[in-house]
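The chain below stands alone and is given as structure tokens, in the form predicted on its own.
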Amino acid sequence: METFTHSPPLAAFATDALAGRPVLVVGAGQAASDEASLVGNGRAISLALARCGAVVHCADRGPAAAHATVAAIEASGGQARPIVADVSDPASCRRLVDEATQGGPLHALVLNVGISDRRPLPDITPESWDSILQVNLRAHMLCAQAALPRMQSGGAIVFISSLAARMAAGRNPAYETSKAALSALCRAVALEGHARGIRANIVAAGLVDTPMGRAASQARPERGRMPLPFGRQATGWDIAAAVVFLVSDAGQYVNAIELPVDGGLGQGIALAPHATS
């Protein structure tokens, strides 16, 4: 299978698009990886936003993960601060917004949080179902609810969702249900925020080559053998580019949509031939 070159595009992000604007990224850390260049969605999003001049509040349940993302941002000349919070706890959802808004209202909130236990329908227990929706849906509602009154006019909220919201694989119905429900939540948030010019959108990721993505492929080897558009999985940088667009002024008239970042996989496009001139 031919693969196409794709370089991490930090230098491609405009350095003043979000100058001085405070942004809260929930799920800003990443799982450990043996490959130093492998970047998760949350860290890529945070680095890209900082590259565009945003002041990034990096929230994660793991202190080491949050601090590592902040260190990476500061090493590249950006501004960031860590927040440690477990969004499965409703009080933590409110507290992390309190911490992020101590210096003033937010320009943007990015919710990059999701868990899965990969149980098929016959094996789901009420406890496992509730724990997944607790993090993947309730936490998003609580964070958006807390943030909306503390956001600048013209701000934006972005929910990171998944192609799984529309394509059932039969192995993970609790996760798929939680991601599908984000669509309705996004519309409700967009409706609530529109009077103040606050937008809400979804980035729906396809297969992404991240530490968590590789762990999923190890658990389900056929995931890594799928034919893919352009001969590769997405990267965290692809997800980050979509987020930057949606929270910047370039996306100021884009509202209540689901933006797929899947190379067309959700539309049935598999391995595409390489175009030559």
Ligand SMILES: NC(=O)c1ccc[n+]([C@@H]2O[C@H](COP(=O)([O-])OP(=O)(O)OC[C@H]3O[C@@H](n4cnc5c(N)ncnc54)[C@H](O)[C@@H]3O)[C@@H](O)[C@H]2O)c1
Second form
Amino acid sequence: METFTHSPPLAAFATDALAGRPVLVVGAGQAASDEASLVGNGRAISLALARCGAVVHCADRGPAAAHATVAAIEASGGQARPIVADVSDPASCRRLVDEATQGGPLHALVLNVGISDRRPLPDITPESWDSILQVNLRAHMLCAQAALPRMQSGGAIVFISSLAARMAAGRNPAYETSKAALSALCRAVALEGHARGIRANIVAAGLVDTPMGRAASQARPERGRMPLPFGRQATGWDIAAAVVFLVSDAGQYVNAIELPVDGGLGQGIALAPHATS
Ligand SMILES: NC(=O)c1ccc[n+]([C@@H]2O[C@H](COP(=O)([O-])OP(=O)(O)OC[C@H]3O[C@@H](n4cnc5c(N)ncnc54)[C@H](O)[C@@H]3O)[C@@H](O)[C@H]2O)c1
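Could the form predicted in complex with the ligand be shown next, to go alongside the form predicted on its own?
Complete assembly follows, chain above in first position.
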């Protein structure tokens, strides 16, 4: 297995809870980074699902990003295949679900894709607003809409949202709005999926030390200096562990919830940086 900056809690994922089950992760790559060992949420989620035995369809707009996730899964003995698709295009959303379901219905769909332009309100244009909402919201609806009729009963959909859905997060209204809207979309998908035995839930991440997270902290150094629970940011593995629970049978009566993975930050729990070390 590849070595990552934050070691994955391998024991937590060493199960066959998802053996042979096909899952689709949208946004399964990660932003380019000088630090090759830093893991993004989509890659950690894909690796964790594969470690639990799932056959992972890794969709990303970046061919190199999608292939790198597949290579990391295969190197650890798992099964995966890449799908290159830009979900800002509605036809691509439908096509990637078609590709992922060629071999049969899906057990799970994880919608991890998310972008941000950090434009404060005065700088937003109709075009910039639409470009964020197309990827962070419309694509989630289109992928869920296409996938639902092609999922196994007992399956699950997970949306990756953010604490920014309910807290001002540094003058980023398009991103915050897109994440807040996922709450209503998740409820609608859960309602629609219920009759088919399919659940839908949200993982609401706090600050996560991913390549994208580090870039955000470089752009706004105060982000990296925030007092945090346990004196650290989350890692992709923390997010992955929540996803594994929600898509596995262990979570079979958990539906239409938002599971915060923020160390308690959203509840006001915070320590000075590194106070626990
Ligand atoms: N990093 C954090 O601090 C943080 C906090 C809260 C929530 N999140 C959420 O977690 C998710 C992943 O974040 P990350 O930090 O790992 O980011 P990331 O940029 O490393 O990963 C996102 C992936 O989505 C892909 N992608 C972007 N646009 C796409 C498109 N149009 N079509 C297909 N793929 C596309 C990218 O290529 C990348 O591989 C996002 O939804 C983000 O909002 C992150």
